[in-house]
Structure formats: structure tokens, C-alpha cells
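For reference, the chain that follows is the form predicted on its own, supplied as C-alpha cells.
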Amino acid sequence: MLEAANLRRQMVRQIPLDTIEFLESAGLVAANSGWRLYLVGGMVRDLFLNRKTVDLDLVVEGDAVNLAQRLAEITGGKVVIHSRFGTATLTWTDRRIDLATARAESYARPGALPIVKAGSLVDDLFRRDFTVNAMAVDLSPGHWGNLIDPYGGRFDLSRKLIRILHEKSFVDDATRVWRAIRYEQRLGFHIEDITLSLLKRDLPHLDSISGDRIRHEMELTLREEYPEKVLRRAAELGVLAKLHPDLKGNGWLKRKFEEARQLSVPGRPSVSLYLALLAYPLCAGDVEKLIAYLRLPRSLAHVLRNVAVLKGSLRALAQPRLHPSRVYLLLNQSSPPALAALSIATDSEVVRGHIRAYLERLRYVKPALTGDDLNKMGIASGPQIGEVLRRLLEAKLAGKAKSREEEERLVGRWSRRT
């Protein structure tokens, strides 16, 4: 652990030079107008574990749009305000940094949007999930590295302790459930044990959250270097399952969840796959019920019924000499995220080779001929076009129509005996 007095050269050392003449020139700024800014939330804790973060969020007690404003006419960056909540986006280049006019904060029922309004910093410190990302910086000239620490993080961080500000966090924002489970498995920390009392009394509040808001929380669950962790202490405290019972985080999920990352290499596997792979248990129906709660936009849903479509046809693609022309019409319907699910869950070398002819050869097989050459040779347009481009595509897959020659005598054999 630091020492309050070597923060200074440990962001120095930590994050990248420009962002550290771009804070100082911040804080210079904030200062000329009497304000005070100071870094806060991921980047602060980070320091003290020595994690690089991307994170970049900044707390003025003054006027943050204003404060935005002016950085952008000095980096020559675009602002973004998001007047509701006193708090501006600044972006330039590749970098984003986030500000925000310290505020408080209160809540008219457990999971509604927060009340703001103007505070201090320690207003806005208390604000926060948990109270190792309840800590700040200084960027004033003349204290620029000072460590503010109200609420205990640091000593948090020393303990590996994960532990809410006040009784009523949960109640107030149910989705810091998921962050605190999330943070607990991602830094190797465990949940402190009041924290982990009031965790399980507030899980129905959870209830009392909207559906987007939860798929939010699962989206960043998904992408996290190992989400099926997550997953198992969410189902080991009861938390997975308020999104459908039979949901698991088990050893299963683990295995598939580790063969999904080799198989993606040299990047991360999707959401999508990894939603395809915690979602395979259920049942269509219950897929459905899934969709709605979470609200998934249409690509997601797509994948995970195309899953649950595919299930069904499992015993059919279980049939060691399955024709090709039957694989592909099984399989031609399906996403190829939902063909990779598919291939992972299942523990069928025969399907997994099925799906593997089809990804990489079959579902670029086409026939040579199009519906401008059938019209040229008398097909009448409509649906004759489609059900002949049909039989060619069969007939090419079952290695009976290997060239354009063979196609077109194919056509002119059809079409006498019609």
C-alpha cells in the first residue's frame, strides 16, 4: 500500500504523461475560478493496487460544464452535456474523461433514478457504491496527489474488503449487488461481512429495478475477464437466480465459459456468446420470458432464440453420415454466434463437426446460376424462382450439380417434365 505523501509519484509513474499534464493543467484551470477539482472513483483505487485503468473521472466543486467547456478550448475536444445531472463528457482524440459538479444525492424510493442536487465533495464521496472507489485526489495547485479519504477506503483496500457507506445502499440502488459481487471476484477481495448481511436482506429490492438497468449490470458482467465467477458467487448468494431459477453459475458454465475464450483467441468472446452459453439450460419458453425481463435489443434476442431453436434439432445432427444438404437446412436458419454457442455446450464431437463443415464450407455453397439465367431459360418469375434456386442449391451440396453446365442441365431436366 502507498503512503498518502508518494501518491503523487505514483501517478506519475502510473498513468501516461499526458493525462498527468492534462490533470495538472485541469486543476490549474478549476483553480484560476475559485473551484476545486479533484480525481475520483477506478483510477484512485487503481493507484493503490498498481492496475492500469482507463477510467477517468473528475469531480469539480464549482461548475462542471463550464469547467468542460473551457478544457475543450484547450485540447480543441467536443463536450457532451448532460445538464440533469451537472456532469459533462470531454472528448478529444482517442481519450474521454468524464466530469461531473459535486453533488448529493437522494433517492423517493428504493430503485428510482437519484434526486440531485449541489454538495461538496464528501457529499459526492458518499454518494458512491462502496468506499474503495469513495476516495479522491487533489488537482489543486499547491495540493495536486492529496489523498482524500472520508469513508475508510484505503484501509478497505489494505483488508481486501468490499464494503458499502451506509445501510441503506442497497435499498437505495439494488444494482450495487451486482458491482459489489463483481468487484469482489475481479480484485480477489470478499464482500465485508455487515455489506454481505445487507446484500442477501436487500436482494428483492432488486425487484424494484428495471429491466434495462439489470441488463446493464449483466452486460458488464459479460465482459469481465472471467464472468463466470461472478456468476458463481451470484448464484451461490441467490442473485442469479432473480433472473430466471434455473440459471446456474456451475462448474458446467466454468468449462464452457473457458472453452468459449479458446476458441476466441487472440480476443474476448462476445456477450452475446457467453449470454447464448448462460441462457442454454432454459427451455424456449422460458428463453422468451429471459428477453422480455432483460429487455435484449434484437441481435441479442436473435442469438438466444436461434439457440433454442437449434437444441431441437440436436438428435437429428447427432447422425455421424448426415448428408450435407440436411446439415446445411438445419443449420442455414442460425447466427453464427448461436452456431458457436451450440458447438460448445454441446459434448457431441459429431455436432461439432457438423456445425464446423457448415461454418466453414457448406453455408458458402450457392448455386452458379441466378434468377436472371433461370428467366433467360423460360422459369417464369415468382415462386418457381425460388423452389428451382432451391433444388439447385440441394442438388450442388449433394454433389450432383458440380459445374454451371451440369446446373443448367439440371433445369432443362426439370422443366420437361413439368
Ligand code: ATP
Second form
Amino acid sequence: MLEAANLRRQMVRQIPLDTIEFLESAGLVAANSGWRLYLVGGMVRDLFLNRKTVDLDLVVEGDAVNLAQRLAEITGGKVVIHSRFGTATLTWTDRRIDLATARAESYARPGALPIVKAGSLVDDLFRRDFTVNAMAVDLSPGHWGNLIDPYGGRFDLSRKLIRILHEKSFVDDATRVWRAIRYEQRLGFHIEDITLSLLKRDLPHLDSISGDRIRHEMELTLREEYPEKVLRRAAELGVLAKLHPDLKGNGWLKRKFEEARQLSVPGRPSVSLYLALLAYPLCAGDVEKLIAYLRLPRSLAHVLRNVAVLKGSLRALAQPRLHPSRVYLLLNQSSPPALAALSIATDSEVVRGHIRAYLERLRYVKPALTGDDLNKMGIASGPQIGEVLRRLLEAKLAGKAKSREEEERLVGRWSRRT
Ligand code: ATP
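One more: the block was the form predicted on its own; return the form predicted together with the named molecule.
Below: every chain and molecule of the assembly, starting with the one above.
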């Protein structure tokens, strides 16, 4: 057995000084009301792994909302109260701290949201997903820094294992299937054997999870540093196929995600770019099914639909001698993220060249003449102006109107003809 530890030195080494000071005063403020306050969740886990965490999760055996309000007075921060859950979020400058009242949970049926009642810290840790996430650090004066580890999280960390806390864990909340895979792949751990067999047994429970919650898991997955690792494992375990049977977590996806990262340096690719690449093998009808299942917001759905339409233009776009005006017409209905996805997904250098030309040059081309100018030249207001502007743009892209004078000449010629 590992000895009960005090983590003060480790915390002071890894956590910024002002956060340490905050954690000390918060423990004191809670104690003044006779409550005990604890640091929980990812930050405790990451302390042992030498990884940086930004999110602070605190649990109080007391009243979280009241404590958050008092801490807001000290820090000058703002509190948002989530009264349904007895939780509060405290923010100041770039800080965000979640405070929760220690609670026990039970589930009326698989996939339902939990029924919550006040409980002890140990109850609160028991409702968590994995042993490595079910540790706490005491912040009470006199005990500050003591590790509380009732479920063997530290032992599992040392063995690099992701282990659920009880046999019904995935039945209670099947989103933990996605969480298990994410932690396993992010940390380079293994899902422990019994946990893995229960995960496989309980896969059907994923069907009882709402599309909104699955979308949230998907977004978190695509925000990982290497989402393709999570998707590969999810495909291997039959989890990805629950979203759509044609989605693949294969070598193609890995290559394309790597390319997306190279192109997005120094930032990370957006969720929409990754999702568009993941959905690339789907036909338009199946893209619609995925959009409906995940209840994707309009902006994400738009990118996916754009890509499905663009795939229909691939053959035309693969022609090397395509005229710029034709490139413009093939691409101008699509958003830049959809074009970026197509450019990464295609293996055709010619297609990529056309997309690059469009994004870098063609989309900015505009006639020198404006609607007002055309009005003054005698073109009647209304749809005609739009039509002339469109023809002017085409002429300009075709190199037939290189100056304002040439545009005027063309408009004059068209007016005489009508
Ligand atoms: P990260 O943000 O680095 O992925 P985290 O551990 O901070 O990791 P959050 O999703 O912020 O993860 O959740 C905070 C804590 O809440 C987790 O450490 C875990 O203890 C608990 N938790 C979150 N989601 C669940 C869940 N579905 N079931 C049980 N416990 C959960």
C-alpha cells in the first residue's frame, strides 16, 4: 500500500503562487463556517503526472453557493450560480473555479441525469468516473495538502490504469465510455481489463445517451492534442460506429489530421475542420443523419453540408486548365473551413491549387464599378444591377476587364445589345 501523502510541496512546485494563496484562504473561509473544502478532479490527477491543468474544481462539505459568494468578495470576482445542482462558478481576471457541494448521486434509469442529494466527500468521489479522477486534496487549515484517495487512484496512476469505481458505472452514464478512451489515449494509459470488458458489455447503453451529450463528448475529443488516437481506439472498440457505421478512425484520418495541424500552426485546428475530415467519407444523406443525431449547431452543420456538395465538384476541379472564373463559380458558395477540409482531404495537387488560388486571390476579386456607377450609366435599379455586376465579375475573372475603363466599355456594349 502507498502511504497517505501530503502534497503541499508538490502543489507549491507546480501550481502558481497566487493560486496556492487562493486555495489557502478558501480553505480558511470554509473552515470559519465549520465546513471542509477539497481540491478534486483533474488537477489532483495531473499533479502526480506533472501535467498542467487550468481548471480548478473544489468540493465543500457545506454550502458551495454561499462559499462562492464569500470568495467573490475577497477576490473581487463574479459568481454564476447553478442552483439546480448546488454548484457555482467563480471567475476573476482569467480565472475560473467550479465549486460544488459534496453530493451523492443515484440514477433512476440508465442514461438519465442523476438524482442528487447532499453527501460526504467520499460519496462525492464515489460518483466520479475513474479512480484516477476520484482523489481529493484537503484544503482545511491543519490538514492542508493531505491526499484523500479512497478508491486507489494513486496506485492506478502508478500502473497507468483507467479503472471505473463500480460495476454499474457505464450503465449509469455511458458517456464514460468516451471519457475512458480519451484519458487512456491522452495519458498513454490502458483501460484496466475488467473495466474494458464492462465497457464492451455496456456499449448498447450509448444508445440511451442524448445526441447533445454525445456531441459534447465529440467536441471534447476533437479538442484533444491528438484526436485521431482517440478516434482510432473508439473505432477499434465499436464506439465510433455508434455515431455512424461508415466513420473510420484509420490511417487516412491520422494523416489528414496531421496535415490539418501543420496547416493550422501555431494554433490547433478548429473542431469544425476536424469534424469535416472525420465526416468526409459520408455521402450527403448520411451527413444529414449525423447532423440530426448530434444536433449540430448551424455553423458546424453548414461546413459539413458544404463539404458534401464540394465533393460533387471534385472531378471538375481536378482539371488542370480550369479557367479562374470556373474555379470561382465552383467554390464561391462554400465557406473557408469547408474549402480547407476539402483541400486537406483530397490527394489531388490540382484541386489543392485551385482551392489555394480561390482562397488567396479569386475570392477577393471585385469589379471596379459599383451599383451606383451602373445606375449613373443608366442601368435601372433592381435585379438588373445584380446581373450586370455578376457578368462584370465573370469578365474580370476571365481577364476581359482589366481596368475601370474596360468595364465601362463592356457595360456600354451590353446596354446597346438589350
Ligand atoms: P480534463 O478537463 O483534463 O479532461 P477533468 O478531470 O478536469 O479532465 P472534467 O470533465 O472537467 O475533467 O470533469 C471534472 C471532474 O468531474 C472529473 O475529474 C471527474 O472526477 C468528474 N466527472 C466529469 N464527468 C464525469 C462523468 N460523466 N461521470 C463521473 N464523473 C465525472
